[in-house]
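One chain is shown next in structure tokens, namely the form predicted alone.
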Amino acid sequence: MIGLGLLLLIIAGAGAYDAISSLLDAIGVHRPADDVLAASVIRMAVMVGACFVAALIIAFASIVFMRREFERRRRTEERLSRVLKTAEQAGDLITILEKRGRIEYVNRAVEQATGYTQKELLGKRSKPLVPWYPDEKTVQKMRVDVLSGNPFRAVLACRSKSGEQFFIQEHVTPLKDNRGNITRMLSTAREITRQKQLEERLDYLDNYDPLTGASNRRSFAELLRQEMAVLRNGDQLLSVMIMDIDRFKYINDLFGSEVGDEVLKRISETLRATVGKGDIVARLGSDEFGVIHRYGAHLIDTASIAEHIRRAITQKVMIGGQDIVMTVTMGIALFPDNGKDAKTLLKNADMALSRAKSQGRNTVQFYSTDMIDRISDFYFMEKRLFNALKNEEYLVLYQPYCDLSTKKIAGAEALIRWKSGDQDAVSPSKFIPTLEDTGMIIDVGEWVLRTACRQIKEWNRSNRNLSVAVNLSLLQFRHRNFIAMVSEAIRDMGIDPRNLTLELTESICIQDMDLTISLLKKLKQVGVSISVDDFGTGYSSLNYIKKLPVDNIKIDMSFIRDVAKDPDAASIITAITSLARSLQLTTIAEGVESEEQRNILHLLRCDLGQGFYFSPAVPASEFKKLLE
């Protein structure tokens, strides 16, 4: 730069002298030819002056150039500072790697995610190049892709300095110089650990029940399809067991969801410990579980494991300070006999479960083809019953119960009948189960209760102070508005509540004794009488009756039928009447059909009798004639 400047100064000086000489010649200034010294002095002065001027120009130009260069560098440094400042504050992980493998820059997000400090990373050639990468193979793939000019994109499961796993979504691009040569690699990554954990959680929930850890219904169906595909050409067979925990809703309502959840976990643990090694356990719904069981050529294998499961679950356990009795009802379908695909097999197992429930609790039922016919009958019965109440197709008959000594009428039982169109009246045993299964029993039961209360009012107007008994189903008795509904019916009809008797079967009474006692006490506060129907059939000990706030005991007709010829039946009736008298309860014998039975029951100190011997159930108009 300096040599070039001196050269320019000399050239400029010489050029300036020649220019001045030419100017003097042009204006006629005389220059002696022999005046060499003067000419040299003048020439030198001109050259020096010109050089000085040129030096000033060059110095000025250099200052301008340097100032512009300084300003350019300052702006570049400011931009770089802003970029680095932004990178430091960025949430993404930013890393710059030199082509040969040294890390030149990491931002604060990298330090926070990996646990490595800048001091530990910068300028060091570590192996692997990026120490938080999952393995060397991934590092090499990244380098090959980027150094060949292509970006590298991946979701990586990385490890921090402490060994903790975290996930990043990374994008690495090549950085090139002015000539297009790759000199560095720029990595920008976003930590997606929480997103990945959420995805894994959602995937888990898509296949497993979060409470018990067992497979869920969707996963169960898929596993069943896989098992069926494996066994199609094999020697083994397969069964699907669908089971419900008996009375689980009452456990939840009485003791709370925490106790209910613990029951579900206990059931799941029991199933896993009971089934075979290759069997699959799933929770299919609220209190519904499923088991896929492989078995050999003999059906007894499935029957045996089903009974083993039922016995293992049937137990009394202490949960949350409460004694809980757990039982289970189970339906079973077999592959390939009961279905060639998973959907059919599950449907038939559910059908078998419904059949088992209709036969009682704590039972096991295998699927059979006649269930289709029964379900078809149920479906058409349901359709016919749907508008029966609205169309006034129900009627109430009254069957008297009489004093066994005087044969005088002491009260009546209200019995519902259903008469659709021109058909004969249908027995309650045929349509009541459908009303209970569909929930229509709530509205129909209220209609029967109000009809009976209205009849009590009619008889009271005729100076007939007669008690009428109304039967209750379990669904009615446990309905949350039942007590209020009874009180409202009595109030609306303006009757004495003592003239209304509510009948519950023994099986209803012994289900959840604490709840039963609580509800019966509330009914007693309303003022109604309580009667236990079918007494003596549902419980091994009769002493439980002492706990119940009841007024009457109705002795089941199975004992009455054999009382004249079976000494055991007579002994049971004697025990019941003795217990009732000690508790000041009235006894009513059901199914009295002969004078001989009446006489024996009277001798056995039974108070009242009901049956065809006295009268069948009749409409209210005919019952009035019986009273007269």
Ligand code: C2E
Second form
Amino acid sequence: MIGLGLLLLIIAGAGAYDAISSLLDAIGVHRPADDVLAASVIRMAVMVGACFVAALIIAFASIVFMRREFERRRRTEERLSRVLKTAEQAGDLITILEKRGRIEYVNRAVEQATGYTQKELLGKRSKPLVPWYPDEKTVQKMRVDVLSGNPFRAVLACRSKSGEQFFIQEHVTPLKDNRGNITRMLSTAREITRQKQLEERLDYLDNYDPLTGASNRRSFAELLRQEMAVLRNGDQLLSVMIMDIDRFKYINDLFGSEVGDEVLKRISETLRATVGKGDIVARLGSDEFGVIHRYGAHLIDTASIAEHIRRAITQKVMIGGQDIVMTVTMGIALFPDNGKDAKTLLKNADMALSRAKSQGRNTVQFYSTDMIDRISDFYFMEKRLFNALKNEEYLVLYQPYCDLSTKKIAGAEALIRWKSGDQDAVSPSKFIPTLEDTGMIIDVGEWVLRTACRQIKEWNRSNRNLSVAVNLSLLQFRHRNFIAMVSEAIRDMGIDPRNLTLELTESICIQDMDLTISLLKKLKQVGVSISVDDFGTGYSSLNYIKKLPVDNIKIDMSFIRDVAKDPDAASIITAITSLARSLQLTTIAEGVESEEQRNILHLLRCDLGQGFYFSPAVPASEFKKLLE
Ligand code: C2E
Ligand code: MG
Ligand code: MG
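What about the form predicted in complex with the named molecule, after the form predicted alone?
Every component of the complex follows; first up is the chain already shown.
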């Protein structure tokens, strides 16, 4: 600057002298040729003067220029500091990178989101240059895009310093210098982890059941469509199984929804562990599950997996301190035989399920074309049952149980029938599940109990000491009024409570043993006898019976049926009778159909027997004849 100034000064001085000489020449002021010295002095003086003026001008110009420059810089710095302050406080992540990808600036939001400090990031030369980026390839792609003048936009799954995943929506633009060259890259990014999680959750909820993690109904249908599309060309077959957990409503009502939820989770786990690899498990509704099972060319495979599932689910489990017995009812439709599209297949599997329900629970039913009529019968039946009690359509039959050695009648079991219009009497296994589902069993059960009490009164008038056994449903047994209702019925009829026996199935006894024991103790105080019905079905241990205040064990008819030919059945019966003897309980064999069975059972030290061998269930009037 100073050199330039001096040069300008000399040029200006010389210029000024030349200009003044030319001016003097022009106006005729001639320089005397001999006055060279004077001329030189004048020349010098003019030169010095001109230089001085030029210096003054230059100094002035420099001051003005410097002041302006100073002002500009101050303003720039002020603006920069304002920008930085704003950037620091911004919620978005702001990063400035130089051309090679090295970080020059990060704001606080970057530090917060990534867990890296400015110090760790700025000027970093070693890779990864942007350590929170998913990978180095993405950094390079971003560089290539931006350095070729294009913005880079992406949603990235990043990792913080501590390894946590977070998502950003990033926008990187090139920064240019005055000459238009790209020197830097400016990245602004927004953290969208919550939004992403929400999206993922919504996506998840769209396809999965949040409680069990199994597919939901929507995705089940979609997966079925996909599976069918794959199989359409090949010779592989497929089956759709839809199943309902039996009396799940009671589990919820009796033990609370937390236990209910746990039951559903267990069932979902059991299903997943039981079905084949590649099979699909879904929760279709509150207690409804679905399975898409691929099977080769053999129907038998489906039948066996279905039975396998049913058995796996039918078990006693301990949940939330409660013993719970779960059973399942299942309907199955086959592709391509029972439907060529997903909708039909699902509908037909549903229909098979309804059919299975109408046959009592804990069963598996395949779809068949004649089902439609029978299903509508079932729904029709549900409607008609609502008025059955009022219309006096129920009746009670009595089946004797007899001494196995003397064949003398020791008592009777009251068995309900439903007879509406001119139809045949309907078996309780067909309509009791509906009565239980609808809660009608409470009133109907009370009616049976009172009818049985009236019968006890009548038969025992002639000083016979005959017992009548009445079956109970879980819902009745757990009903808050139950004990009071029993005592009231006994009191109203004026009977000896010892002549009334209440039958509870093994599965009812085992659900929440503590509650069962306390309820049974109260019933014992009323004075009634208790039988455990269908004993030996399903549960490996018989020992729980020791804890129950009961009087009789009714050995399930499945053992009796096989007793003559199956040594296992005989040894189970022996185990039961000796256990019963040690506890001073009476044993009653159910379903005795032949003299051979009666004889063996007697040898196995069973006390009483009930079955067609002695008599089927008959109306009270006929029973009276049997007594005589
Ligand atoms: P359960 O209490 O085990 O009753 C015995 C069932 O076996 C009766 O069927 C009876 O008819 C049948 N049975 C008797 N002897 C033989 C035989 O020698 N061979 C064969 N194959 N079967 C025989 P039922 O009357 O159809 O009753 C079925 C079930 O319905 C009963 O089983 C009982 O659990 C339930 N039930 C009946 N009445 C009532 C009721 O009033 N209330 C409730 N909650 N359940 C009832
Ligand atoms: Mg019974
Ligand atoms: Mg039974």
